[in-house]
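Heads up, the chain below is alone and in the form predicted alone; it's given as structure tokens.
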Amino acid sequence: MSKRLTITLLLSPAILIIVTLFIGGFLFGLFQSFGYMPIIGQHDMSLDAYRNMFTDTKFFGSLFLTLWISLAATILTIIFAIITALAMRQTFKGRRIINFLYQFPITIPHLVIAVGAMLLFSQSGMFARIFYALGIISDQSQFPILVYDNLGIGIIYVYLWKQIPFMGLIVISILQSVGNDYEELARSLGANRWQTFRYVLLPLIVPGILPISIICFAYTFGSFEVPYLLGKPFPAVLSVLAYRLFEDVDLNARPEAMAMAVFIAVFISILVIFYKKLIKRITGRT
């Protein structure tokens, strides 16, 4: 038995469950997005939900906000992950403790971090009260709006706190596998620190970052709990908007909610395909 067949057989139970749940859920949502809901006597299928969705200004406002939060969180994660990974390579006192604290956020669920951010950074939170007690601000409403804001700063912060160490560990492992030989060779040829990073380290890091970045973007784009807790009621990200339509007492709003869910799944799938082609073009391999 070949090694590939053995691995496939070992993974097949888990893959079968995941594929069944995903495909089953996707098809169920797809049929409902076409208006097929026998439970309320709707058997005719149409594209009315998609037509209503793409003509609704709330949808495009939510789409823009979702894209902004996803892109900002992913780009900032890449930048800070590289910076922190390069710093963690250095030898310094207390490195073991710093390394533990650096990895600690990975073990904490997003929901816990979101609740913590709400309790700490809201205008009625702990920091606002401390600033008020110290006389820095005369009223808690003067504290900067870091959650429930128009730009989703609090949402982005939660994603960064969780994703930077996740991606940073990948970068650190890449740098450790490469070693220092390429850098020393570049410096021996007269390259400064920026040139060494730009022309030596960055091309080695990028192929490893691309797959992780699409994971971060896809999760951020479809995430629900963090925007639900820390986002404004309007505009809301697509997942929250779809949830509100899904929970509407009027079941006629259910097809549009499912249409948004299908849109999120299809959009992310297309993005993953594009990323695979990009990775193949950059690295020359799948």
The other form holds:
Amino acid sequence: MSKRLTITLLLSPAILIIVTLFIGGFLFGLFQSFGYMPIIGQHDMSLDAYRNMFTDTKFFGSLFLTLWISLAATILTIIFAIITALAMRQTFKGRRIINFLYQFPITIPHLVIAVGAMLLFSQSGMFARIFYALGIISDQSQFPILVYDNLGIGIIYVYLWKQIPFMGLIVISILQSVGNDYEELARSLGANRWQTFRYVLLPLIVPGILPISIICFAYTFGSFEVPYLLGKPFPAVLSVLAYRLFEDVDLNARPEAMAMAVFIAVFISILVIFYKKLIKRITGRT
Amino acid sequence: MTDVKLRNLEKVYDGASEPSVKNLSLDINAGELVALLGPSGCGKTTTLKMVGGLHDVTSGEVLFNGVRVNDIRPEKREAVMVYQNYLLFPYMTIEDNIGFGLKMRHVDKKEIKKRVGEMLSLVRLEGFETRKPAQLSGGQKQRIALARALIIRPKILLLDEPLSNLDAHLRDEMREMILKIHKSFGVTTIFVTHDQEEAVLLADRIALMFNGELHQYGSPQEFYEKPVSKKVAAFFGNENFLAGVKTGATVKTEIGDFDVEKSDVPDGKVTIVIRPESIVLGDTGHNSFQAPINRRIYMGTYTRYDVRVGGNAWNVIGDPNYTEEYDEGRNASFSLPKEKIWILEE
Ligand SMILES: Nc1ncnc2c1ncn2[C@@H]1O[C@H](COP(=O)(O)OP(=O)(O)OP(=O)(O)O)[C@@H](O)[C@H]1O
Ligand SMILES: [Mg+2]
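Shown: the form predicted alone; wanted: the form predicted together with its partner chain:
Below, the chain from earlier opens the complete complex, with every other chain and molecule after it.
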């Protein structure tokens, strides 16, 4: 048996599951988005759902919110990952403990962090109560709106909590492989600390984290549970909006829900293709 | 023109139990080219980085023109490093690489362009402006690295084994270029190497380090003719040692007495050292002795004999045209010219 065949056979159960669940599910959704729902006697296919979607102001509100949250979470993740990685590179007392705490969030599911954030930061949450009890605020509603807020701060916060250590680890490993020599050389050529960071470290780090930033962005764009728990009812991010339409008692809303899901899937696929291209360019060069 | 003085320099790295550099004092004249020589791990790079301000000094002082620079940040020292592995910034063009130091000093763009051009012609790589480092050979990369260092007109040039990654003929070429540039710029240069031949070919003076400590500092000739210890002599390829007892101008050894020149070495136990090429083969006159030839190796321009002298294995270098009397296994006579004998205190 050829090696390739063996591998294919060994992987076949996994492939089967992926194909049925993923491709199958996608096709099912795609057909429904075209209005094909034999259960309620709908056999005609049309682009009505898409037309509705692209003329719906609710959709664009959700799209912008989703883009904002994804972009903000990704950019802040990059910034804080670089800052924390640079800090973790220093030798200091208690470094091991800090390092452990730093990486700890990676092991915790998003959902748990989201629930935790809700319990801690909402206006009826623990911090609001403590502040109220301490007399710092005279009413719990004075506590700043950190979850269920307009800008999705609570949602972004949860993504940061999870993504910063993850990307930070990548930055740390990049820094390790780069070593100190480039920085030292730049210093001896006359660059101060800031210039060394700006003209030497940053250009060495960024190509390495760009692909993973795209993945971060794509993940945040499509993910559901955190905004579902911590977001305002309106406007909601795309995935939540799609879910609401899907849940709607009116089955006529189903195609539009599916159209949104397809939109998200296509958008993410484009990002993934972009990611692949980028990876190829980066690895192809070295 | 800048002179460099190191005063009792010491470096203990964080978490290290032993210092990497111990009590190092060294005076380097303005415009001099000094080779920092020694085996791997002896602290050469560490010393260089302390001069450049890239590593902190644990104790002691670094002085430029008599001014203490210990607390001056590296970017203000104008002591530029060039590394063994070039370290060209991979994402920059050659032009940007060379102009880096000037850009950091906010020099006008036009001026940078002009000086980059000058530097490129200095290292004979005209027209390379828009290339990327990945498109260059090792030798070309090192020339760019040198240009990048020189463009800021540094006070001190710190070269850390710049020739080690190059193959033999490129190394010769690059060495000549470094010498030429050093002559025309007159920049005080410290050149790190573990290769004594390279040090001899390049340096005005050599500082030989073992294990974090300076063992000898002087001209290349001094290392051949007047090594301060057996270890130094051996590092320079000479292990022709013979133990003896010195009384006045005579050293008594197991193979006979040798007349030596007057020296500061006190009477008592000493070691005689003599270069392989200073020994006269076939001479039965003054200061001569008989010894068996173990091996004879024809080297083209000379012949090397491995000779057993007392309990020691010696090398003797003789004429390439040997005769039968110096065949392997034979006893031959050798003499040690009095003025060529170097005496070490035990
Ligand atoms: N950053 C560092 N942290 C801890 N120890 C170090 C560090 N750099 C060097 N050392 C140690 O200091 C000693 C001297 O190192 P150094 O790099 O100066 O040697 P070197 O003479 O340049 O050797 P080589 O010829 O191999 O480059 C070595 O024992 C090395 O392990
Ligand atoms: Mg070194």
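C-alpha atoms forming the largest set that superposes within 1.5 Å between two forms make up the rigid core. Computed from a prediction, not measured in an experiment: that's the story for all the values here. Numbering follows the first chain given and starts at 1.
For the motion between the two forms, residue 169 lies in the same rigid part as residue 201. The interdomain rotation between the two forms, with the chain split into two rigid parts and fitted on C-alpha atoms, amounts to 13°. When the rigid core is fitted, residue 16 shows a C-alpha shift of 5.8 Å between the two forms.
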